[in-house]
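There is one chain below, alone, in structure tokens, taken in the form predicted on its own.
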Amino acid sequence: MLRGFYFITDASLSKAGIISDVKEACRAGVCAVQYRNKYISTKLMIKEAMKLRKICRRELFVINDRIDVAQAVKADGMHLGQSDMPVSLARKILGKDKIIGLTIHSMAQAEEAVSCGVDYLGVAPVFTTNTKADAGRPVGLTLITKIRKKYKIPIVAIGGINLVNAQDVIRAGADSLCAISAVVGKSNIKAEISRFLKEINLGLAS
């Protein structure tokens, strides 16, 4: 389900706009698209998300934080942060067939998330990142390895990941990774993701 490159939209970094970015990401072969746009109204979010839903035919399509938007556009699921809606409530609202991912920053949070029945863990930030102001202190590769040794749940790594350290992240135990500033801010998103996919595949093969 989640193996490869996990794409997250970022309107502030985008050069061509979110719609164009997602089209290029899907052409590159990403495994998932997370729609995140905190700069527009709910009405416009739903309109934009509906367009993205049509683009993501094979890719997992999840909405960041906004369960109302996820329901409105019939997304595959949603992604939550530690300060967002509790996983148990999100599951009650969305139902058992929808995907729920949760960002975690420690082993204790990972254990709680698994016990709550999340479908995947977003481990963040792996390295220092400037993309998200409240990302927190880097958790490093050790946390990924600890989680992988204990659980089979899919792990999505995010935060400060680039082409130099991508293989290390996969070797540590991550199933997929996300690189926002290293991809969204570039002029050729498809080409950048293709480079990451090459590193991911090398990491999986080693």
The other form holds:
There are 2 protein chains.
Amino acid sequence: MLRGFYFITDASLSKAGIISDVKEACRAGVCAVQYRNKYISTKLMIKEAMKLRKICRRELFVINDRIDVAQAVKADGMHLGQSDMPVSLARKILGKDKIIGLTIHSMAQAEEAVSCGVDYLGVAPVFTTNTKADAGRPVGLTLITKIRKKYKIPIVAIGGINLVNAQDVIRAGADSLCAISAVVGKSNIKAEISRFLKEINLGLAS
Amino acid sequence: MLRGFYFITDASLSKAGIISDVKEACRAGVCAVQYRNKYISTKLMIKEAMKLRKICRRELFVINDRIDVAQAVKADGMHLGQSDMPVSLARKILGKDKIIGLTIHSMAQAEEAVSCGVDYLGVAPVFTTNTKADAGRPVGLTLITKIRKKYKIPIVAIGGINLVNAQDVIRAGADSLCAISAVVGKSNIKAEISRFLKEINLGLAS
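Output the form predicted in complex with a further copy of the same chain next; the form predicted on its own has already been displayed.
The next block holds the full complex; its first chain is the one shown before.
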């Protein structure tokens, strides 16, 4: 399921708005959409996420950080970071049928995440990125390869990924990848994602 | 249950920290504690709220806005604002056993809140306040009296309340009141709340 391009919304980079961006992304054929919009009220988050829930029928639809919003809109699951709700608590609240993904920055965090029963790993930041101020030091392709050797868990790679390095990221062992600044804010999101999908497919085939 | 002083945490005004403030408030005999801390990570919110949950054994313990945090720490319920999750959705997620309070600014909002089955009303801002930037226009004592005439629902009054006007607020029909700037940030929170409790009791007795 998590194979291909994993789309994350970014209200600050978006030109046409999050709803339009996600429509474009779904038309391009992304495998997953993560709703992330930290700086608006809960009411507006739910309103926006409700619209996205209807748009993302085939795609995995997860909410960043906010389990309350995920429950309110019946999302497929959550994406958590290291400073969000602990995975064990999130699992208790959401139950075993919901998808929980966790961003990890080291092998130790990956091992802990797997032992906590997360459904997929976000490995970040692979390269240097300007999109997320608190992203931390790049982990490189080596961490992806190390995790892939040890676990079968789906890996989503994120951070500084572009059309030049996308194939390498997939070859290193990632199942899917996300690029924000290289996609959101461009005039044709669908076309940009299609370019990435070509690279991803070349990476998967090699 | 909601009769007396309703305490709301305020990290920006606090001198000794939220945990210490709540301990003082509970020693003073508040009826309820609302945890409100919007500008920290979910992980830290849960950590802080967990500590408060243990402190507030006799007091009603509710979480502002974040239903995920309320579920994570097993709070007694929620306090919602007009730009938080809609009450009907919150009720579905929390179930009928949890307390849901809603801040209202007009009779129309009060009527809607009662019809949605909220457990108590926060009437705000009663007077002009500097604590909450988005508090809106003062509703005055008249709104409290109007609601009290129509409904038996517990009323928590908030906004610009001090030792001079506290008795009037209770006499107008409020069951409890909250003062933030007049309490949090003072050197002796327990003593300040005790002074308010005296006024509240005089108001209830008259």
